[in-house]
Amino acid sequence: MTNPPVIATTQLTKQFGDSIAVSQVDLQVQSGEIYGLIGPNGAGKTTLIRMLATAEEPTLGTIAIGGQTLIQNQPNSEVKRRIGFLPDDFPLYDDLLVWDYLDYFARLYYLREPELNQRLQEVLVLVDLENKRDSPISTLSRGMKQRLSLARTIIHQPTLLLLDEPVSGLDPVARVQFRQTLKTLQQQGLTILISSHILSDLEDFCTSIGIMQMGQLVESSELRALYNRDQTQQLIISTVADLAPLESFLQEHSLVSECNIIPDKHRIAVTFTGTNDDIVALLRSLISANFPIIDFHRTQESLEEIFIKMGYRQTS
């Protein structure tokens, strides 16, 4: 028997007056994925996360966590407890000291010793934070900010993690960090939400991506499947030799729909429309023909030109 998903949506809608925000959304999410949610502003993405969280009510359809359905003005705290919930405007205690900050959350989860201090030590430690146990928080960057939230976040061992725009405002370091301490989390079993507007925050360690527009979601794919849905390749291939002969065999060639010479490089990009082994059949063709080849390489198109040739666009 197949485990259900950790996160499964029917028909998700959230109305705030006359304005739908998140309109008859279906959503799956598989134990041990990061999902980038992704869309312009105001897609709905925060007001799904929300409700995903069981910080807002849905005006229609259901929610399942890990195959239990949350009951609508109930307290659903079984369910809650397997939930990490890091919203974007989360604030922080700056006269306290990151120890303090850190014990008086896990106590609200009714974490006691020996175990408190243990998981205390433990997330300070992978959010890099050891050094700063005793030190104020009004004295930590924006990213070592953002990483106690994190911890704080993950302090009562969740299951499902729910992130809102959490790297919105780091700097590339801070960033890479915070990427970093996703993936050790999704090693050690955890599910990840994460939204953000921005396509380059996801497509680095994002296992499966959905876009959101004006309130639904429009697109749900395993990131690989994006990848590999348009069947055209682009190759790189370089020669010591002259490139004149390489650009003529390769214009012969029945699965070479294009071939443009990058004459400071020495090299020739081919649009390909053949599969992995087409490709491999090609190299060993120039071989057999005894082309000197010093480079042949494919390329992958980022999610930004994906989702640009599908139509959408993101924004900042």
Second form
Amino acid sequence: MTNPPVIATTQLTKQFGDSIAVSQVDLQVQSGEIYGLIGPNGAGKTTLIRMLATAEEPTLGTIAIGGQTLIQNQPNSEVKRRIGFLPDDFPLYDDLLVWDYLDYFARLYYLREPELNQRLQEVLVLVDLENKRDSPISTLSRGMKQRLSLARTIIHQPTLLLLDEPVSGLDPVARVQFRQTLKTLQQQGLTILISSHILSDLEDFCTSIGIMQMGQLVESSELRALYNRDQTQQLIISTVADLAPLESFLQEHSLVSECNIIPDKHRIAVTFTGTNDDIVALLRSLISANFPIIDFHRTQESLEEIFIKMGYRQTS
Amino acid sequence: MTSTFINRLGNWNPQLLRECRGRLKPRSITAAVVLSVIGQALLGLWFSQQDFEPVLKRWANLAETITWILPYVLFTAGSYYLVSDLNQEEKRGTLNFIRLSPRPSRQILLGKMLGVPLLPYLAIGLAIPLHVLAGLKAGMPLFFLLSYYLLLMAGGFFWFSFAILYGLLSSTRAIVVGQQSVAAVAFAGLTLFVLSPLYFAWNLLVTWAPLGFNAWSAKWHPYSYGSNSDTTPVQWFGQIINESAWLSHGFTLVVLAIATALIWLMLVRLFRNPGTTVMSKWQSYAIVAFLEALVVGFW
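I've shown you the form predicted on its own. Could you give me the structure of the form predicted in complex with the partner chain?
Following is the full complex, with the preceding chain placed first.
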């Protein structure tokens, strides 16, 4: 028997007055995935995440977390224990010490001593704040506060993490640290749904991507499948000889749609439509034609390029 | 032993432990203790310089003054703290995290009620020994003292429940920027000028009337509110409710209990889902029925 998806929504819709923030979203996220949610401002990402976190009631549709359907106007305590939610502004209590803050939330989730202390210690080590356990929260830097919020989110060992723009406003070092922590959490078996505008970050650790636009989930697939969907790819070819004969040769190839000499005058960027076998055949033909090739490689479209190519519309 | 107590408290109500940790800081505790002690010392000093004959009258005046001060301070300061705290939590966004925890809403709100006004509780708690001592010295009826503290707790529970409801409503439904910050002051003003005088008026007329408080007071102040030690009968559906202590206390406490329970139904509903209406249809029927029965009974 297969396990149910960690997140499964059906026709999920949220309306605020006359405005539809999320419209008929069918989303499935499998166990152990890191699912990146991208889209322009106002696309409905935050509302979707808030509904999954039980912070917002859907207008229509259903949400099942780990196979258990959320019931409207009910406490849904069992489901809440499985979820860890980190919003983009990560508010904290400045009047508490780091340890007391985590202790408070651990107890809210029914953790008790001695497991409580052990878990607090584990989490502080994971987010690299063990030497700040007795510091007032008001004295922490933004990056530390953000890591403390993450610690609060995972203190009760949820199976699903919902992170809404968790790295916004962080410096590069803090972002790298945060990415590392997420990877560690994934290795521990957590399923993560994360929204971010920093697509290069998502590219680094996401296994699947969903694209939202005007409240709808217009794309949802594995990252690898997204890269391979469009067979158009770019090849970079370098030679020590004159580029003109090489350019003429390439332009005659049936699978090459465009050739551009790169300004350093030693490389050509080729837009190529074909399979891996076609690329091998092209390289062989270049060598057979005695072109002195010193570099031949394929560049992958970045997530950002794919996203922009899909022509998103700004909704805000 | 302290850590065992803290641990047990935290397991029972994490919200209460959080409030204790956030509020019981050395500086705040010192301020509350100093304020309470200075207040009591000033009262004692003032009464000691009055020329009361017999001397017992000094104790009686002191006891009576504290009797009046405690509810005013408790209700006003407590409700201010609660409304202000909820507004701040909502503004910061921290209230959402508490909502998302699997703990029942009732437990969290109870933790707020017991924990947020900790400093007023402390300041008032420190004044209780002087109040009881002065009262007993001046021959204040013992049952009055018991009733006084019972009603202070019941009244506080009712009014603080209302304060939390107001706090939740004012924080999520603020229409203009800055409205939240005046909400706490407005509510404290309402408590000070309307609720507290009503509380005393009702108790003097109904609850404490059969306990001999008015007669005791008339002994020391022949021209004050207690000068007429005869009780004006208050009827509810034809039954005089202030002729026996059981009836007067029963009526007051039952009304407070029903009103508090109705408020808590709204509180739980609103806390769980701040976007929803304050009450469901059947809750609105229950509230209207309760208020109509209460009012019609006095007609």
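Positions refer to the first chain, counted from 1. Here the structure is a predicted model, which means the values were calculated and not measured. By rigid core we mean the largest C-alpha set that fits within 1.5 Å across both forms.
Peer 1: Rigid core fitted, is the C-alpha displacement of A55 between these two forms 2 Å or more?
Peer 2: No, A55 moves less than 2 Å.
Peer 1: I want to check G66: does it shift between these two forms by 2 Å or more at the Cα, with the core superposed?
Peer 2: G66 C-alpha, core-superposed: shift of less than 2 Å.
Peer 1: Comparing between these two forms on the rigid core: C-alpha of L27 shifted by 2 Å or more?
Peer 2: No, because once the rigid core is superposed, the C-alpha of L27 moves less than 2 Å between these two forms.
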